[in-house]
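The chain below stands alone, shown as structure tokens; this is the form predicted alone.
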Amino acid sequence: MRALILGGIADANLLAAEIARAGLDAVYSYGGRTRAPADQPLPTRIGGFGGASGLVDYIRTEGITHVIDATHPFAAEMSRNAIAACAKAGTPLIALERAPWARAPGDIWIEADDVNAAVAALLQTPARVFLAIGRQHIAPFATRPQHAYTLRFVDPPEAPLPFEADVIVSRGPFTLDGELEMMRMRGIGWVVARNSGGNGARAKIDAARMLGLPVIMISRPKLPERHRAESVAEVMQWLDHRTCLGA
């Protein structure tokens, strides 16, 4: 058996602990957006894989017997060449994908289906914005200058912003008492965030809450059907399953 992990996530990371543990051989996969990639227990590789067909050949070449796709849930483009590509390779693949947050009394959501919606749904009234939402997918909101935008990335902005706004570099998890405080301290107004699901990323759902913030909250990607998993315990029991068949 040879794994390949496409990280992403936190669970990600306990995932190849928990492999790494178990002695079985797996590779895990950055995509190269993050400069300094937290270190794995695990032989890593950065950078994509030139799409699905990309993903094939190196599937082949590798020995690559499993793939777990434990992307981000909007790293949707990703997923879908795994998807093509085990099926094109034969080869099993299960996703990691924890479940989506739901919405707790007191909660003020505002759904909207990507970020253009997310946009159009903010008031044309000036407010203090925290975009919550990764570097990838801030350009739509500089067609609401008349907001002061928050931002917070793991890594330093290498090009110009297509905004005016205030940057945070932080590597979470967050507190909930740190969000409550940099909300704050800051006079947030607004959250923007995407239903990315987890522990790791709630806390700010819960601040906006304790605080009575509206929350513009961007549903997950729509996906082609997929066998899924919502625990790294859930995963390591199909690949000892899968092993034990032989797959």
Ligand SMILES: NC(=O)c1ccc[n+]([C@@H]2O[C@H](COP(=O)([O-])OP(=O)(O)OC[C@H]3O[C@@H](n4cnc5c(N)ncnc54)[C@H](OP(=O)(O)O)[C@@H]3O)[C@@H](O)[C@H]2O)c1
Contents of the next structure:
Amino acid sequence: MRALILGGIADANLLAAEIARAGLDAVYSYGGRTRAPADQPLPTRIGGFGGASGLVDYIRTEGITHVIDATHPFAAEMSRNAIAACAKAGTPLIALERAPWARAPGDIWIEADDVNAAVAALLQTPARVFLAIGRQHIAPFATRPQHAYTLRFVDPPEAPLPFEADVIVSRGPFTLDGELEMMRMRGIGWVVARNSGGNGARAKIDAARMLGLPVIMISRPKLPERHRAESVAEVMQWLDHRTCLGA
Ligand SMILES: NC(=O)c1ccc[n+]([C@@H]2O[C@H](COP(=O)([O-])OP(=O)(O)OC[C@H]3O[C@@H](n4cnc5c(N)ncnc54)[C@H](OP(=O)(O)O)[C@@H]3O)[C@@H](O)[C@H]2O)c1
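Now that we've seen the form predicted alone, could you pull up the form predicted in complex with this ligand?
Below is the entire complex, every chain and molecule, led by the chain shown above.
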């Protein structure tokens, strides 16, 4: 067997560590968005495949027998390509997809289907808004210039931003205390977040609840049906089972 991990998030790193520990043959793939991606205990490749057809070619050329989509829940293009490519190549696919966050008592969430709906959900009254959504999605907020935005990125922005903003450059991890301090210091009144799920990005949501701040929560993009696992252990079981079956 030879597995391909489509990675880029903390859960994918945990999976890579487990696969390396089990001595399985696998390649870890990064999309190439961050400048210094974390080292992996597996052979690593970086950059797009060239759409679904490029991924089919890669699967065939590299002798990939299993694909694990452990990308971010909002990396929908990659996930759709993986579904299409694995169907075409006849290669088993599983998605390591953590459960979305559920509303807890005290949360003030305004649910939005996408970024444009999130922009529309902001009140007209000027406010300090923490946009925790990734730089490629911020442009639509330029249509609401009355707000003062705080952005947080892993790398410093290379190109000018579509609007003036207070930019924090940090890779995390972000603690509850750290998020509370950041929001208090900057006088944040609104948080805009995507429902990523998991613990790594959760602190800002807990901090918003503790401070009584409304969160505009963007729902995950809809994807075609696919085999899913919520934990690394489930993926390992799937790999074991499929390998025993000779798949
Ligand atoms: N979206 C987020 O908020 C977020 C947050 C944390 C980490 N990440 C990670 O950053 C990467 C890019 O995210 P995105 O939202 O830009 O994804 P996307 O919009 O779904 O993907 C755009 C294109 O980037 C390439 N790509 C994405 N992930 C790849 C991977 N793991 N290996 C090889 N190529 C990949 C593919 O190019 P081709 O079509 O040329 O194959 C894909 O079509 C993903 O690996 C994701 O896990 C994303």
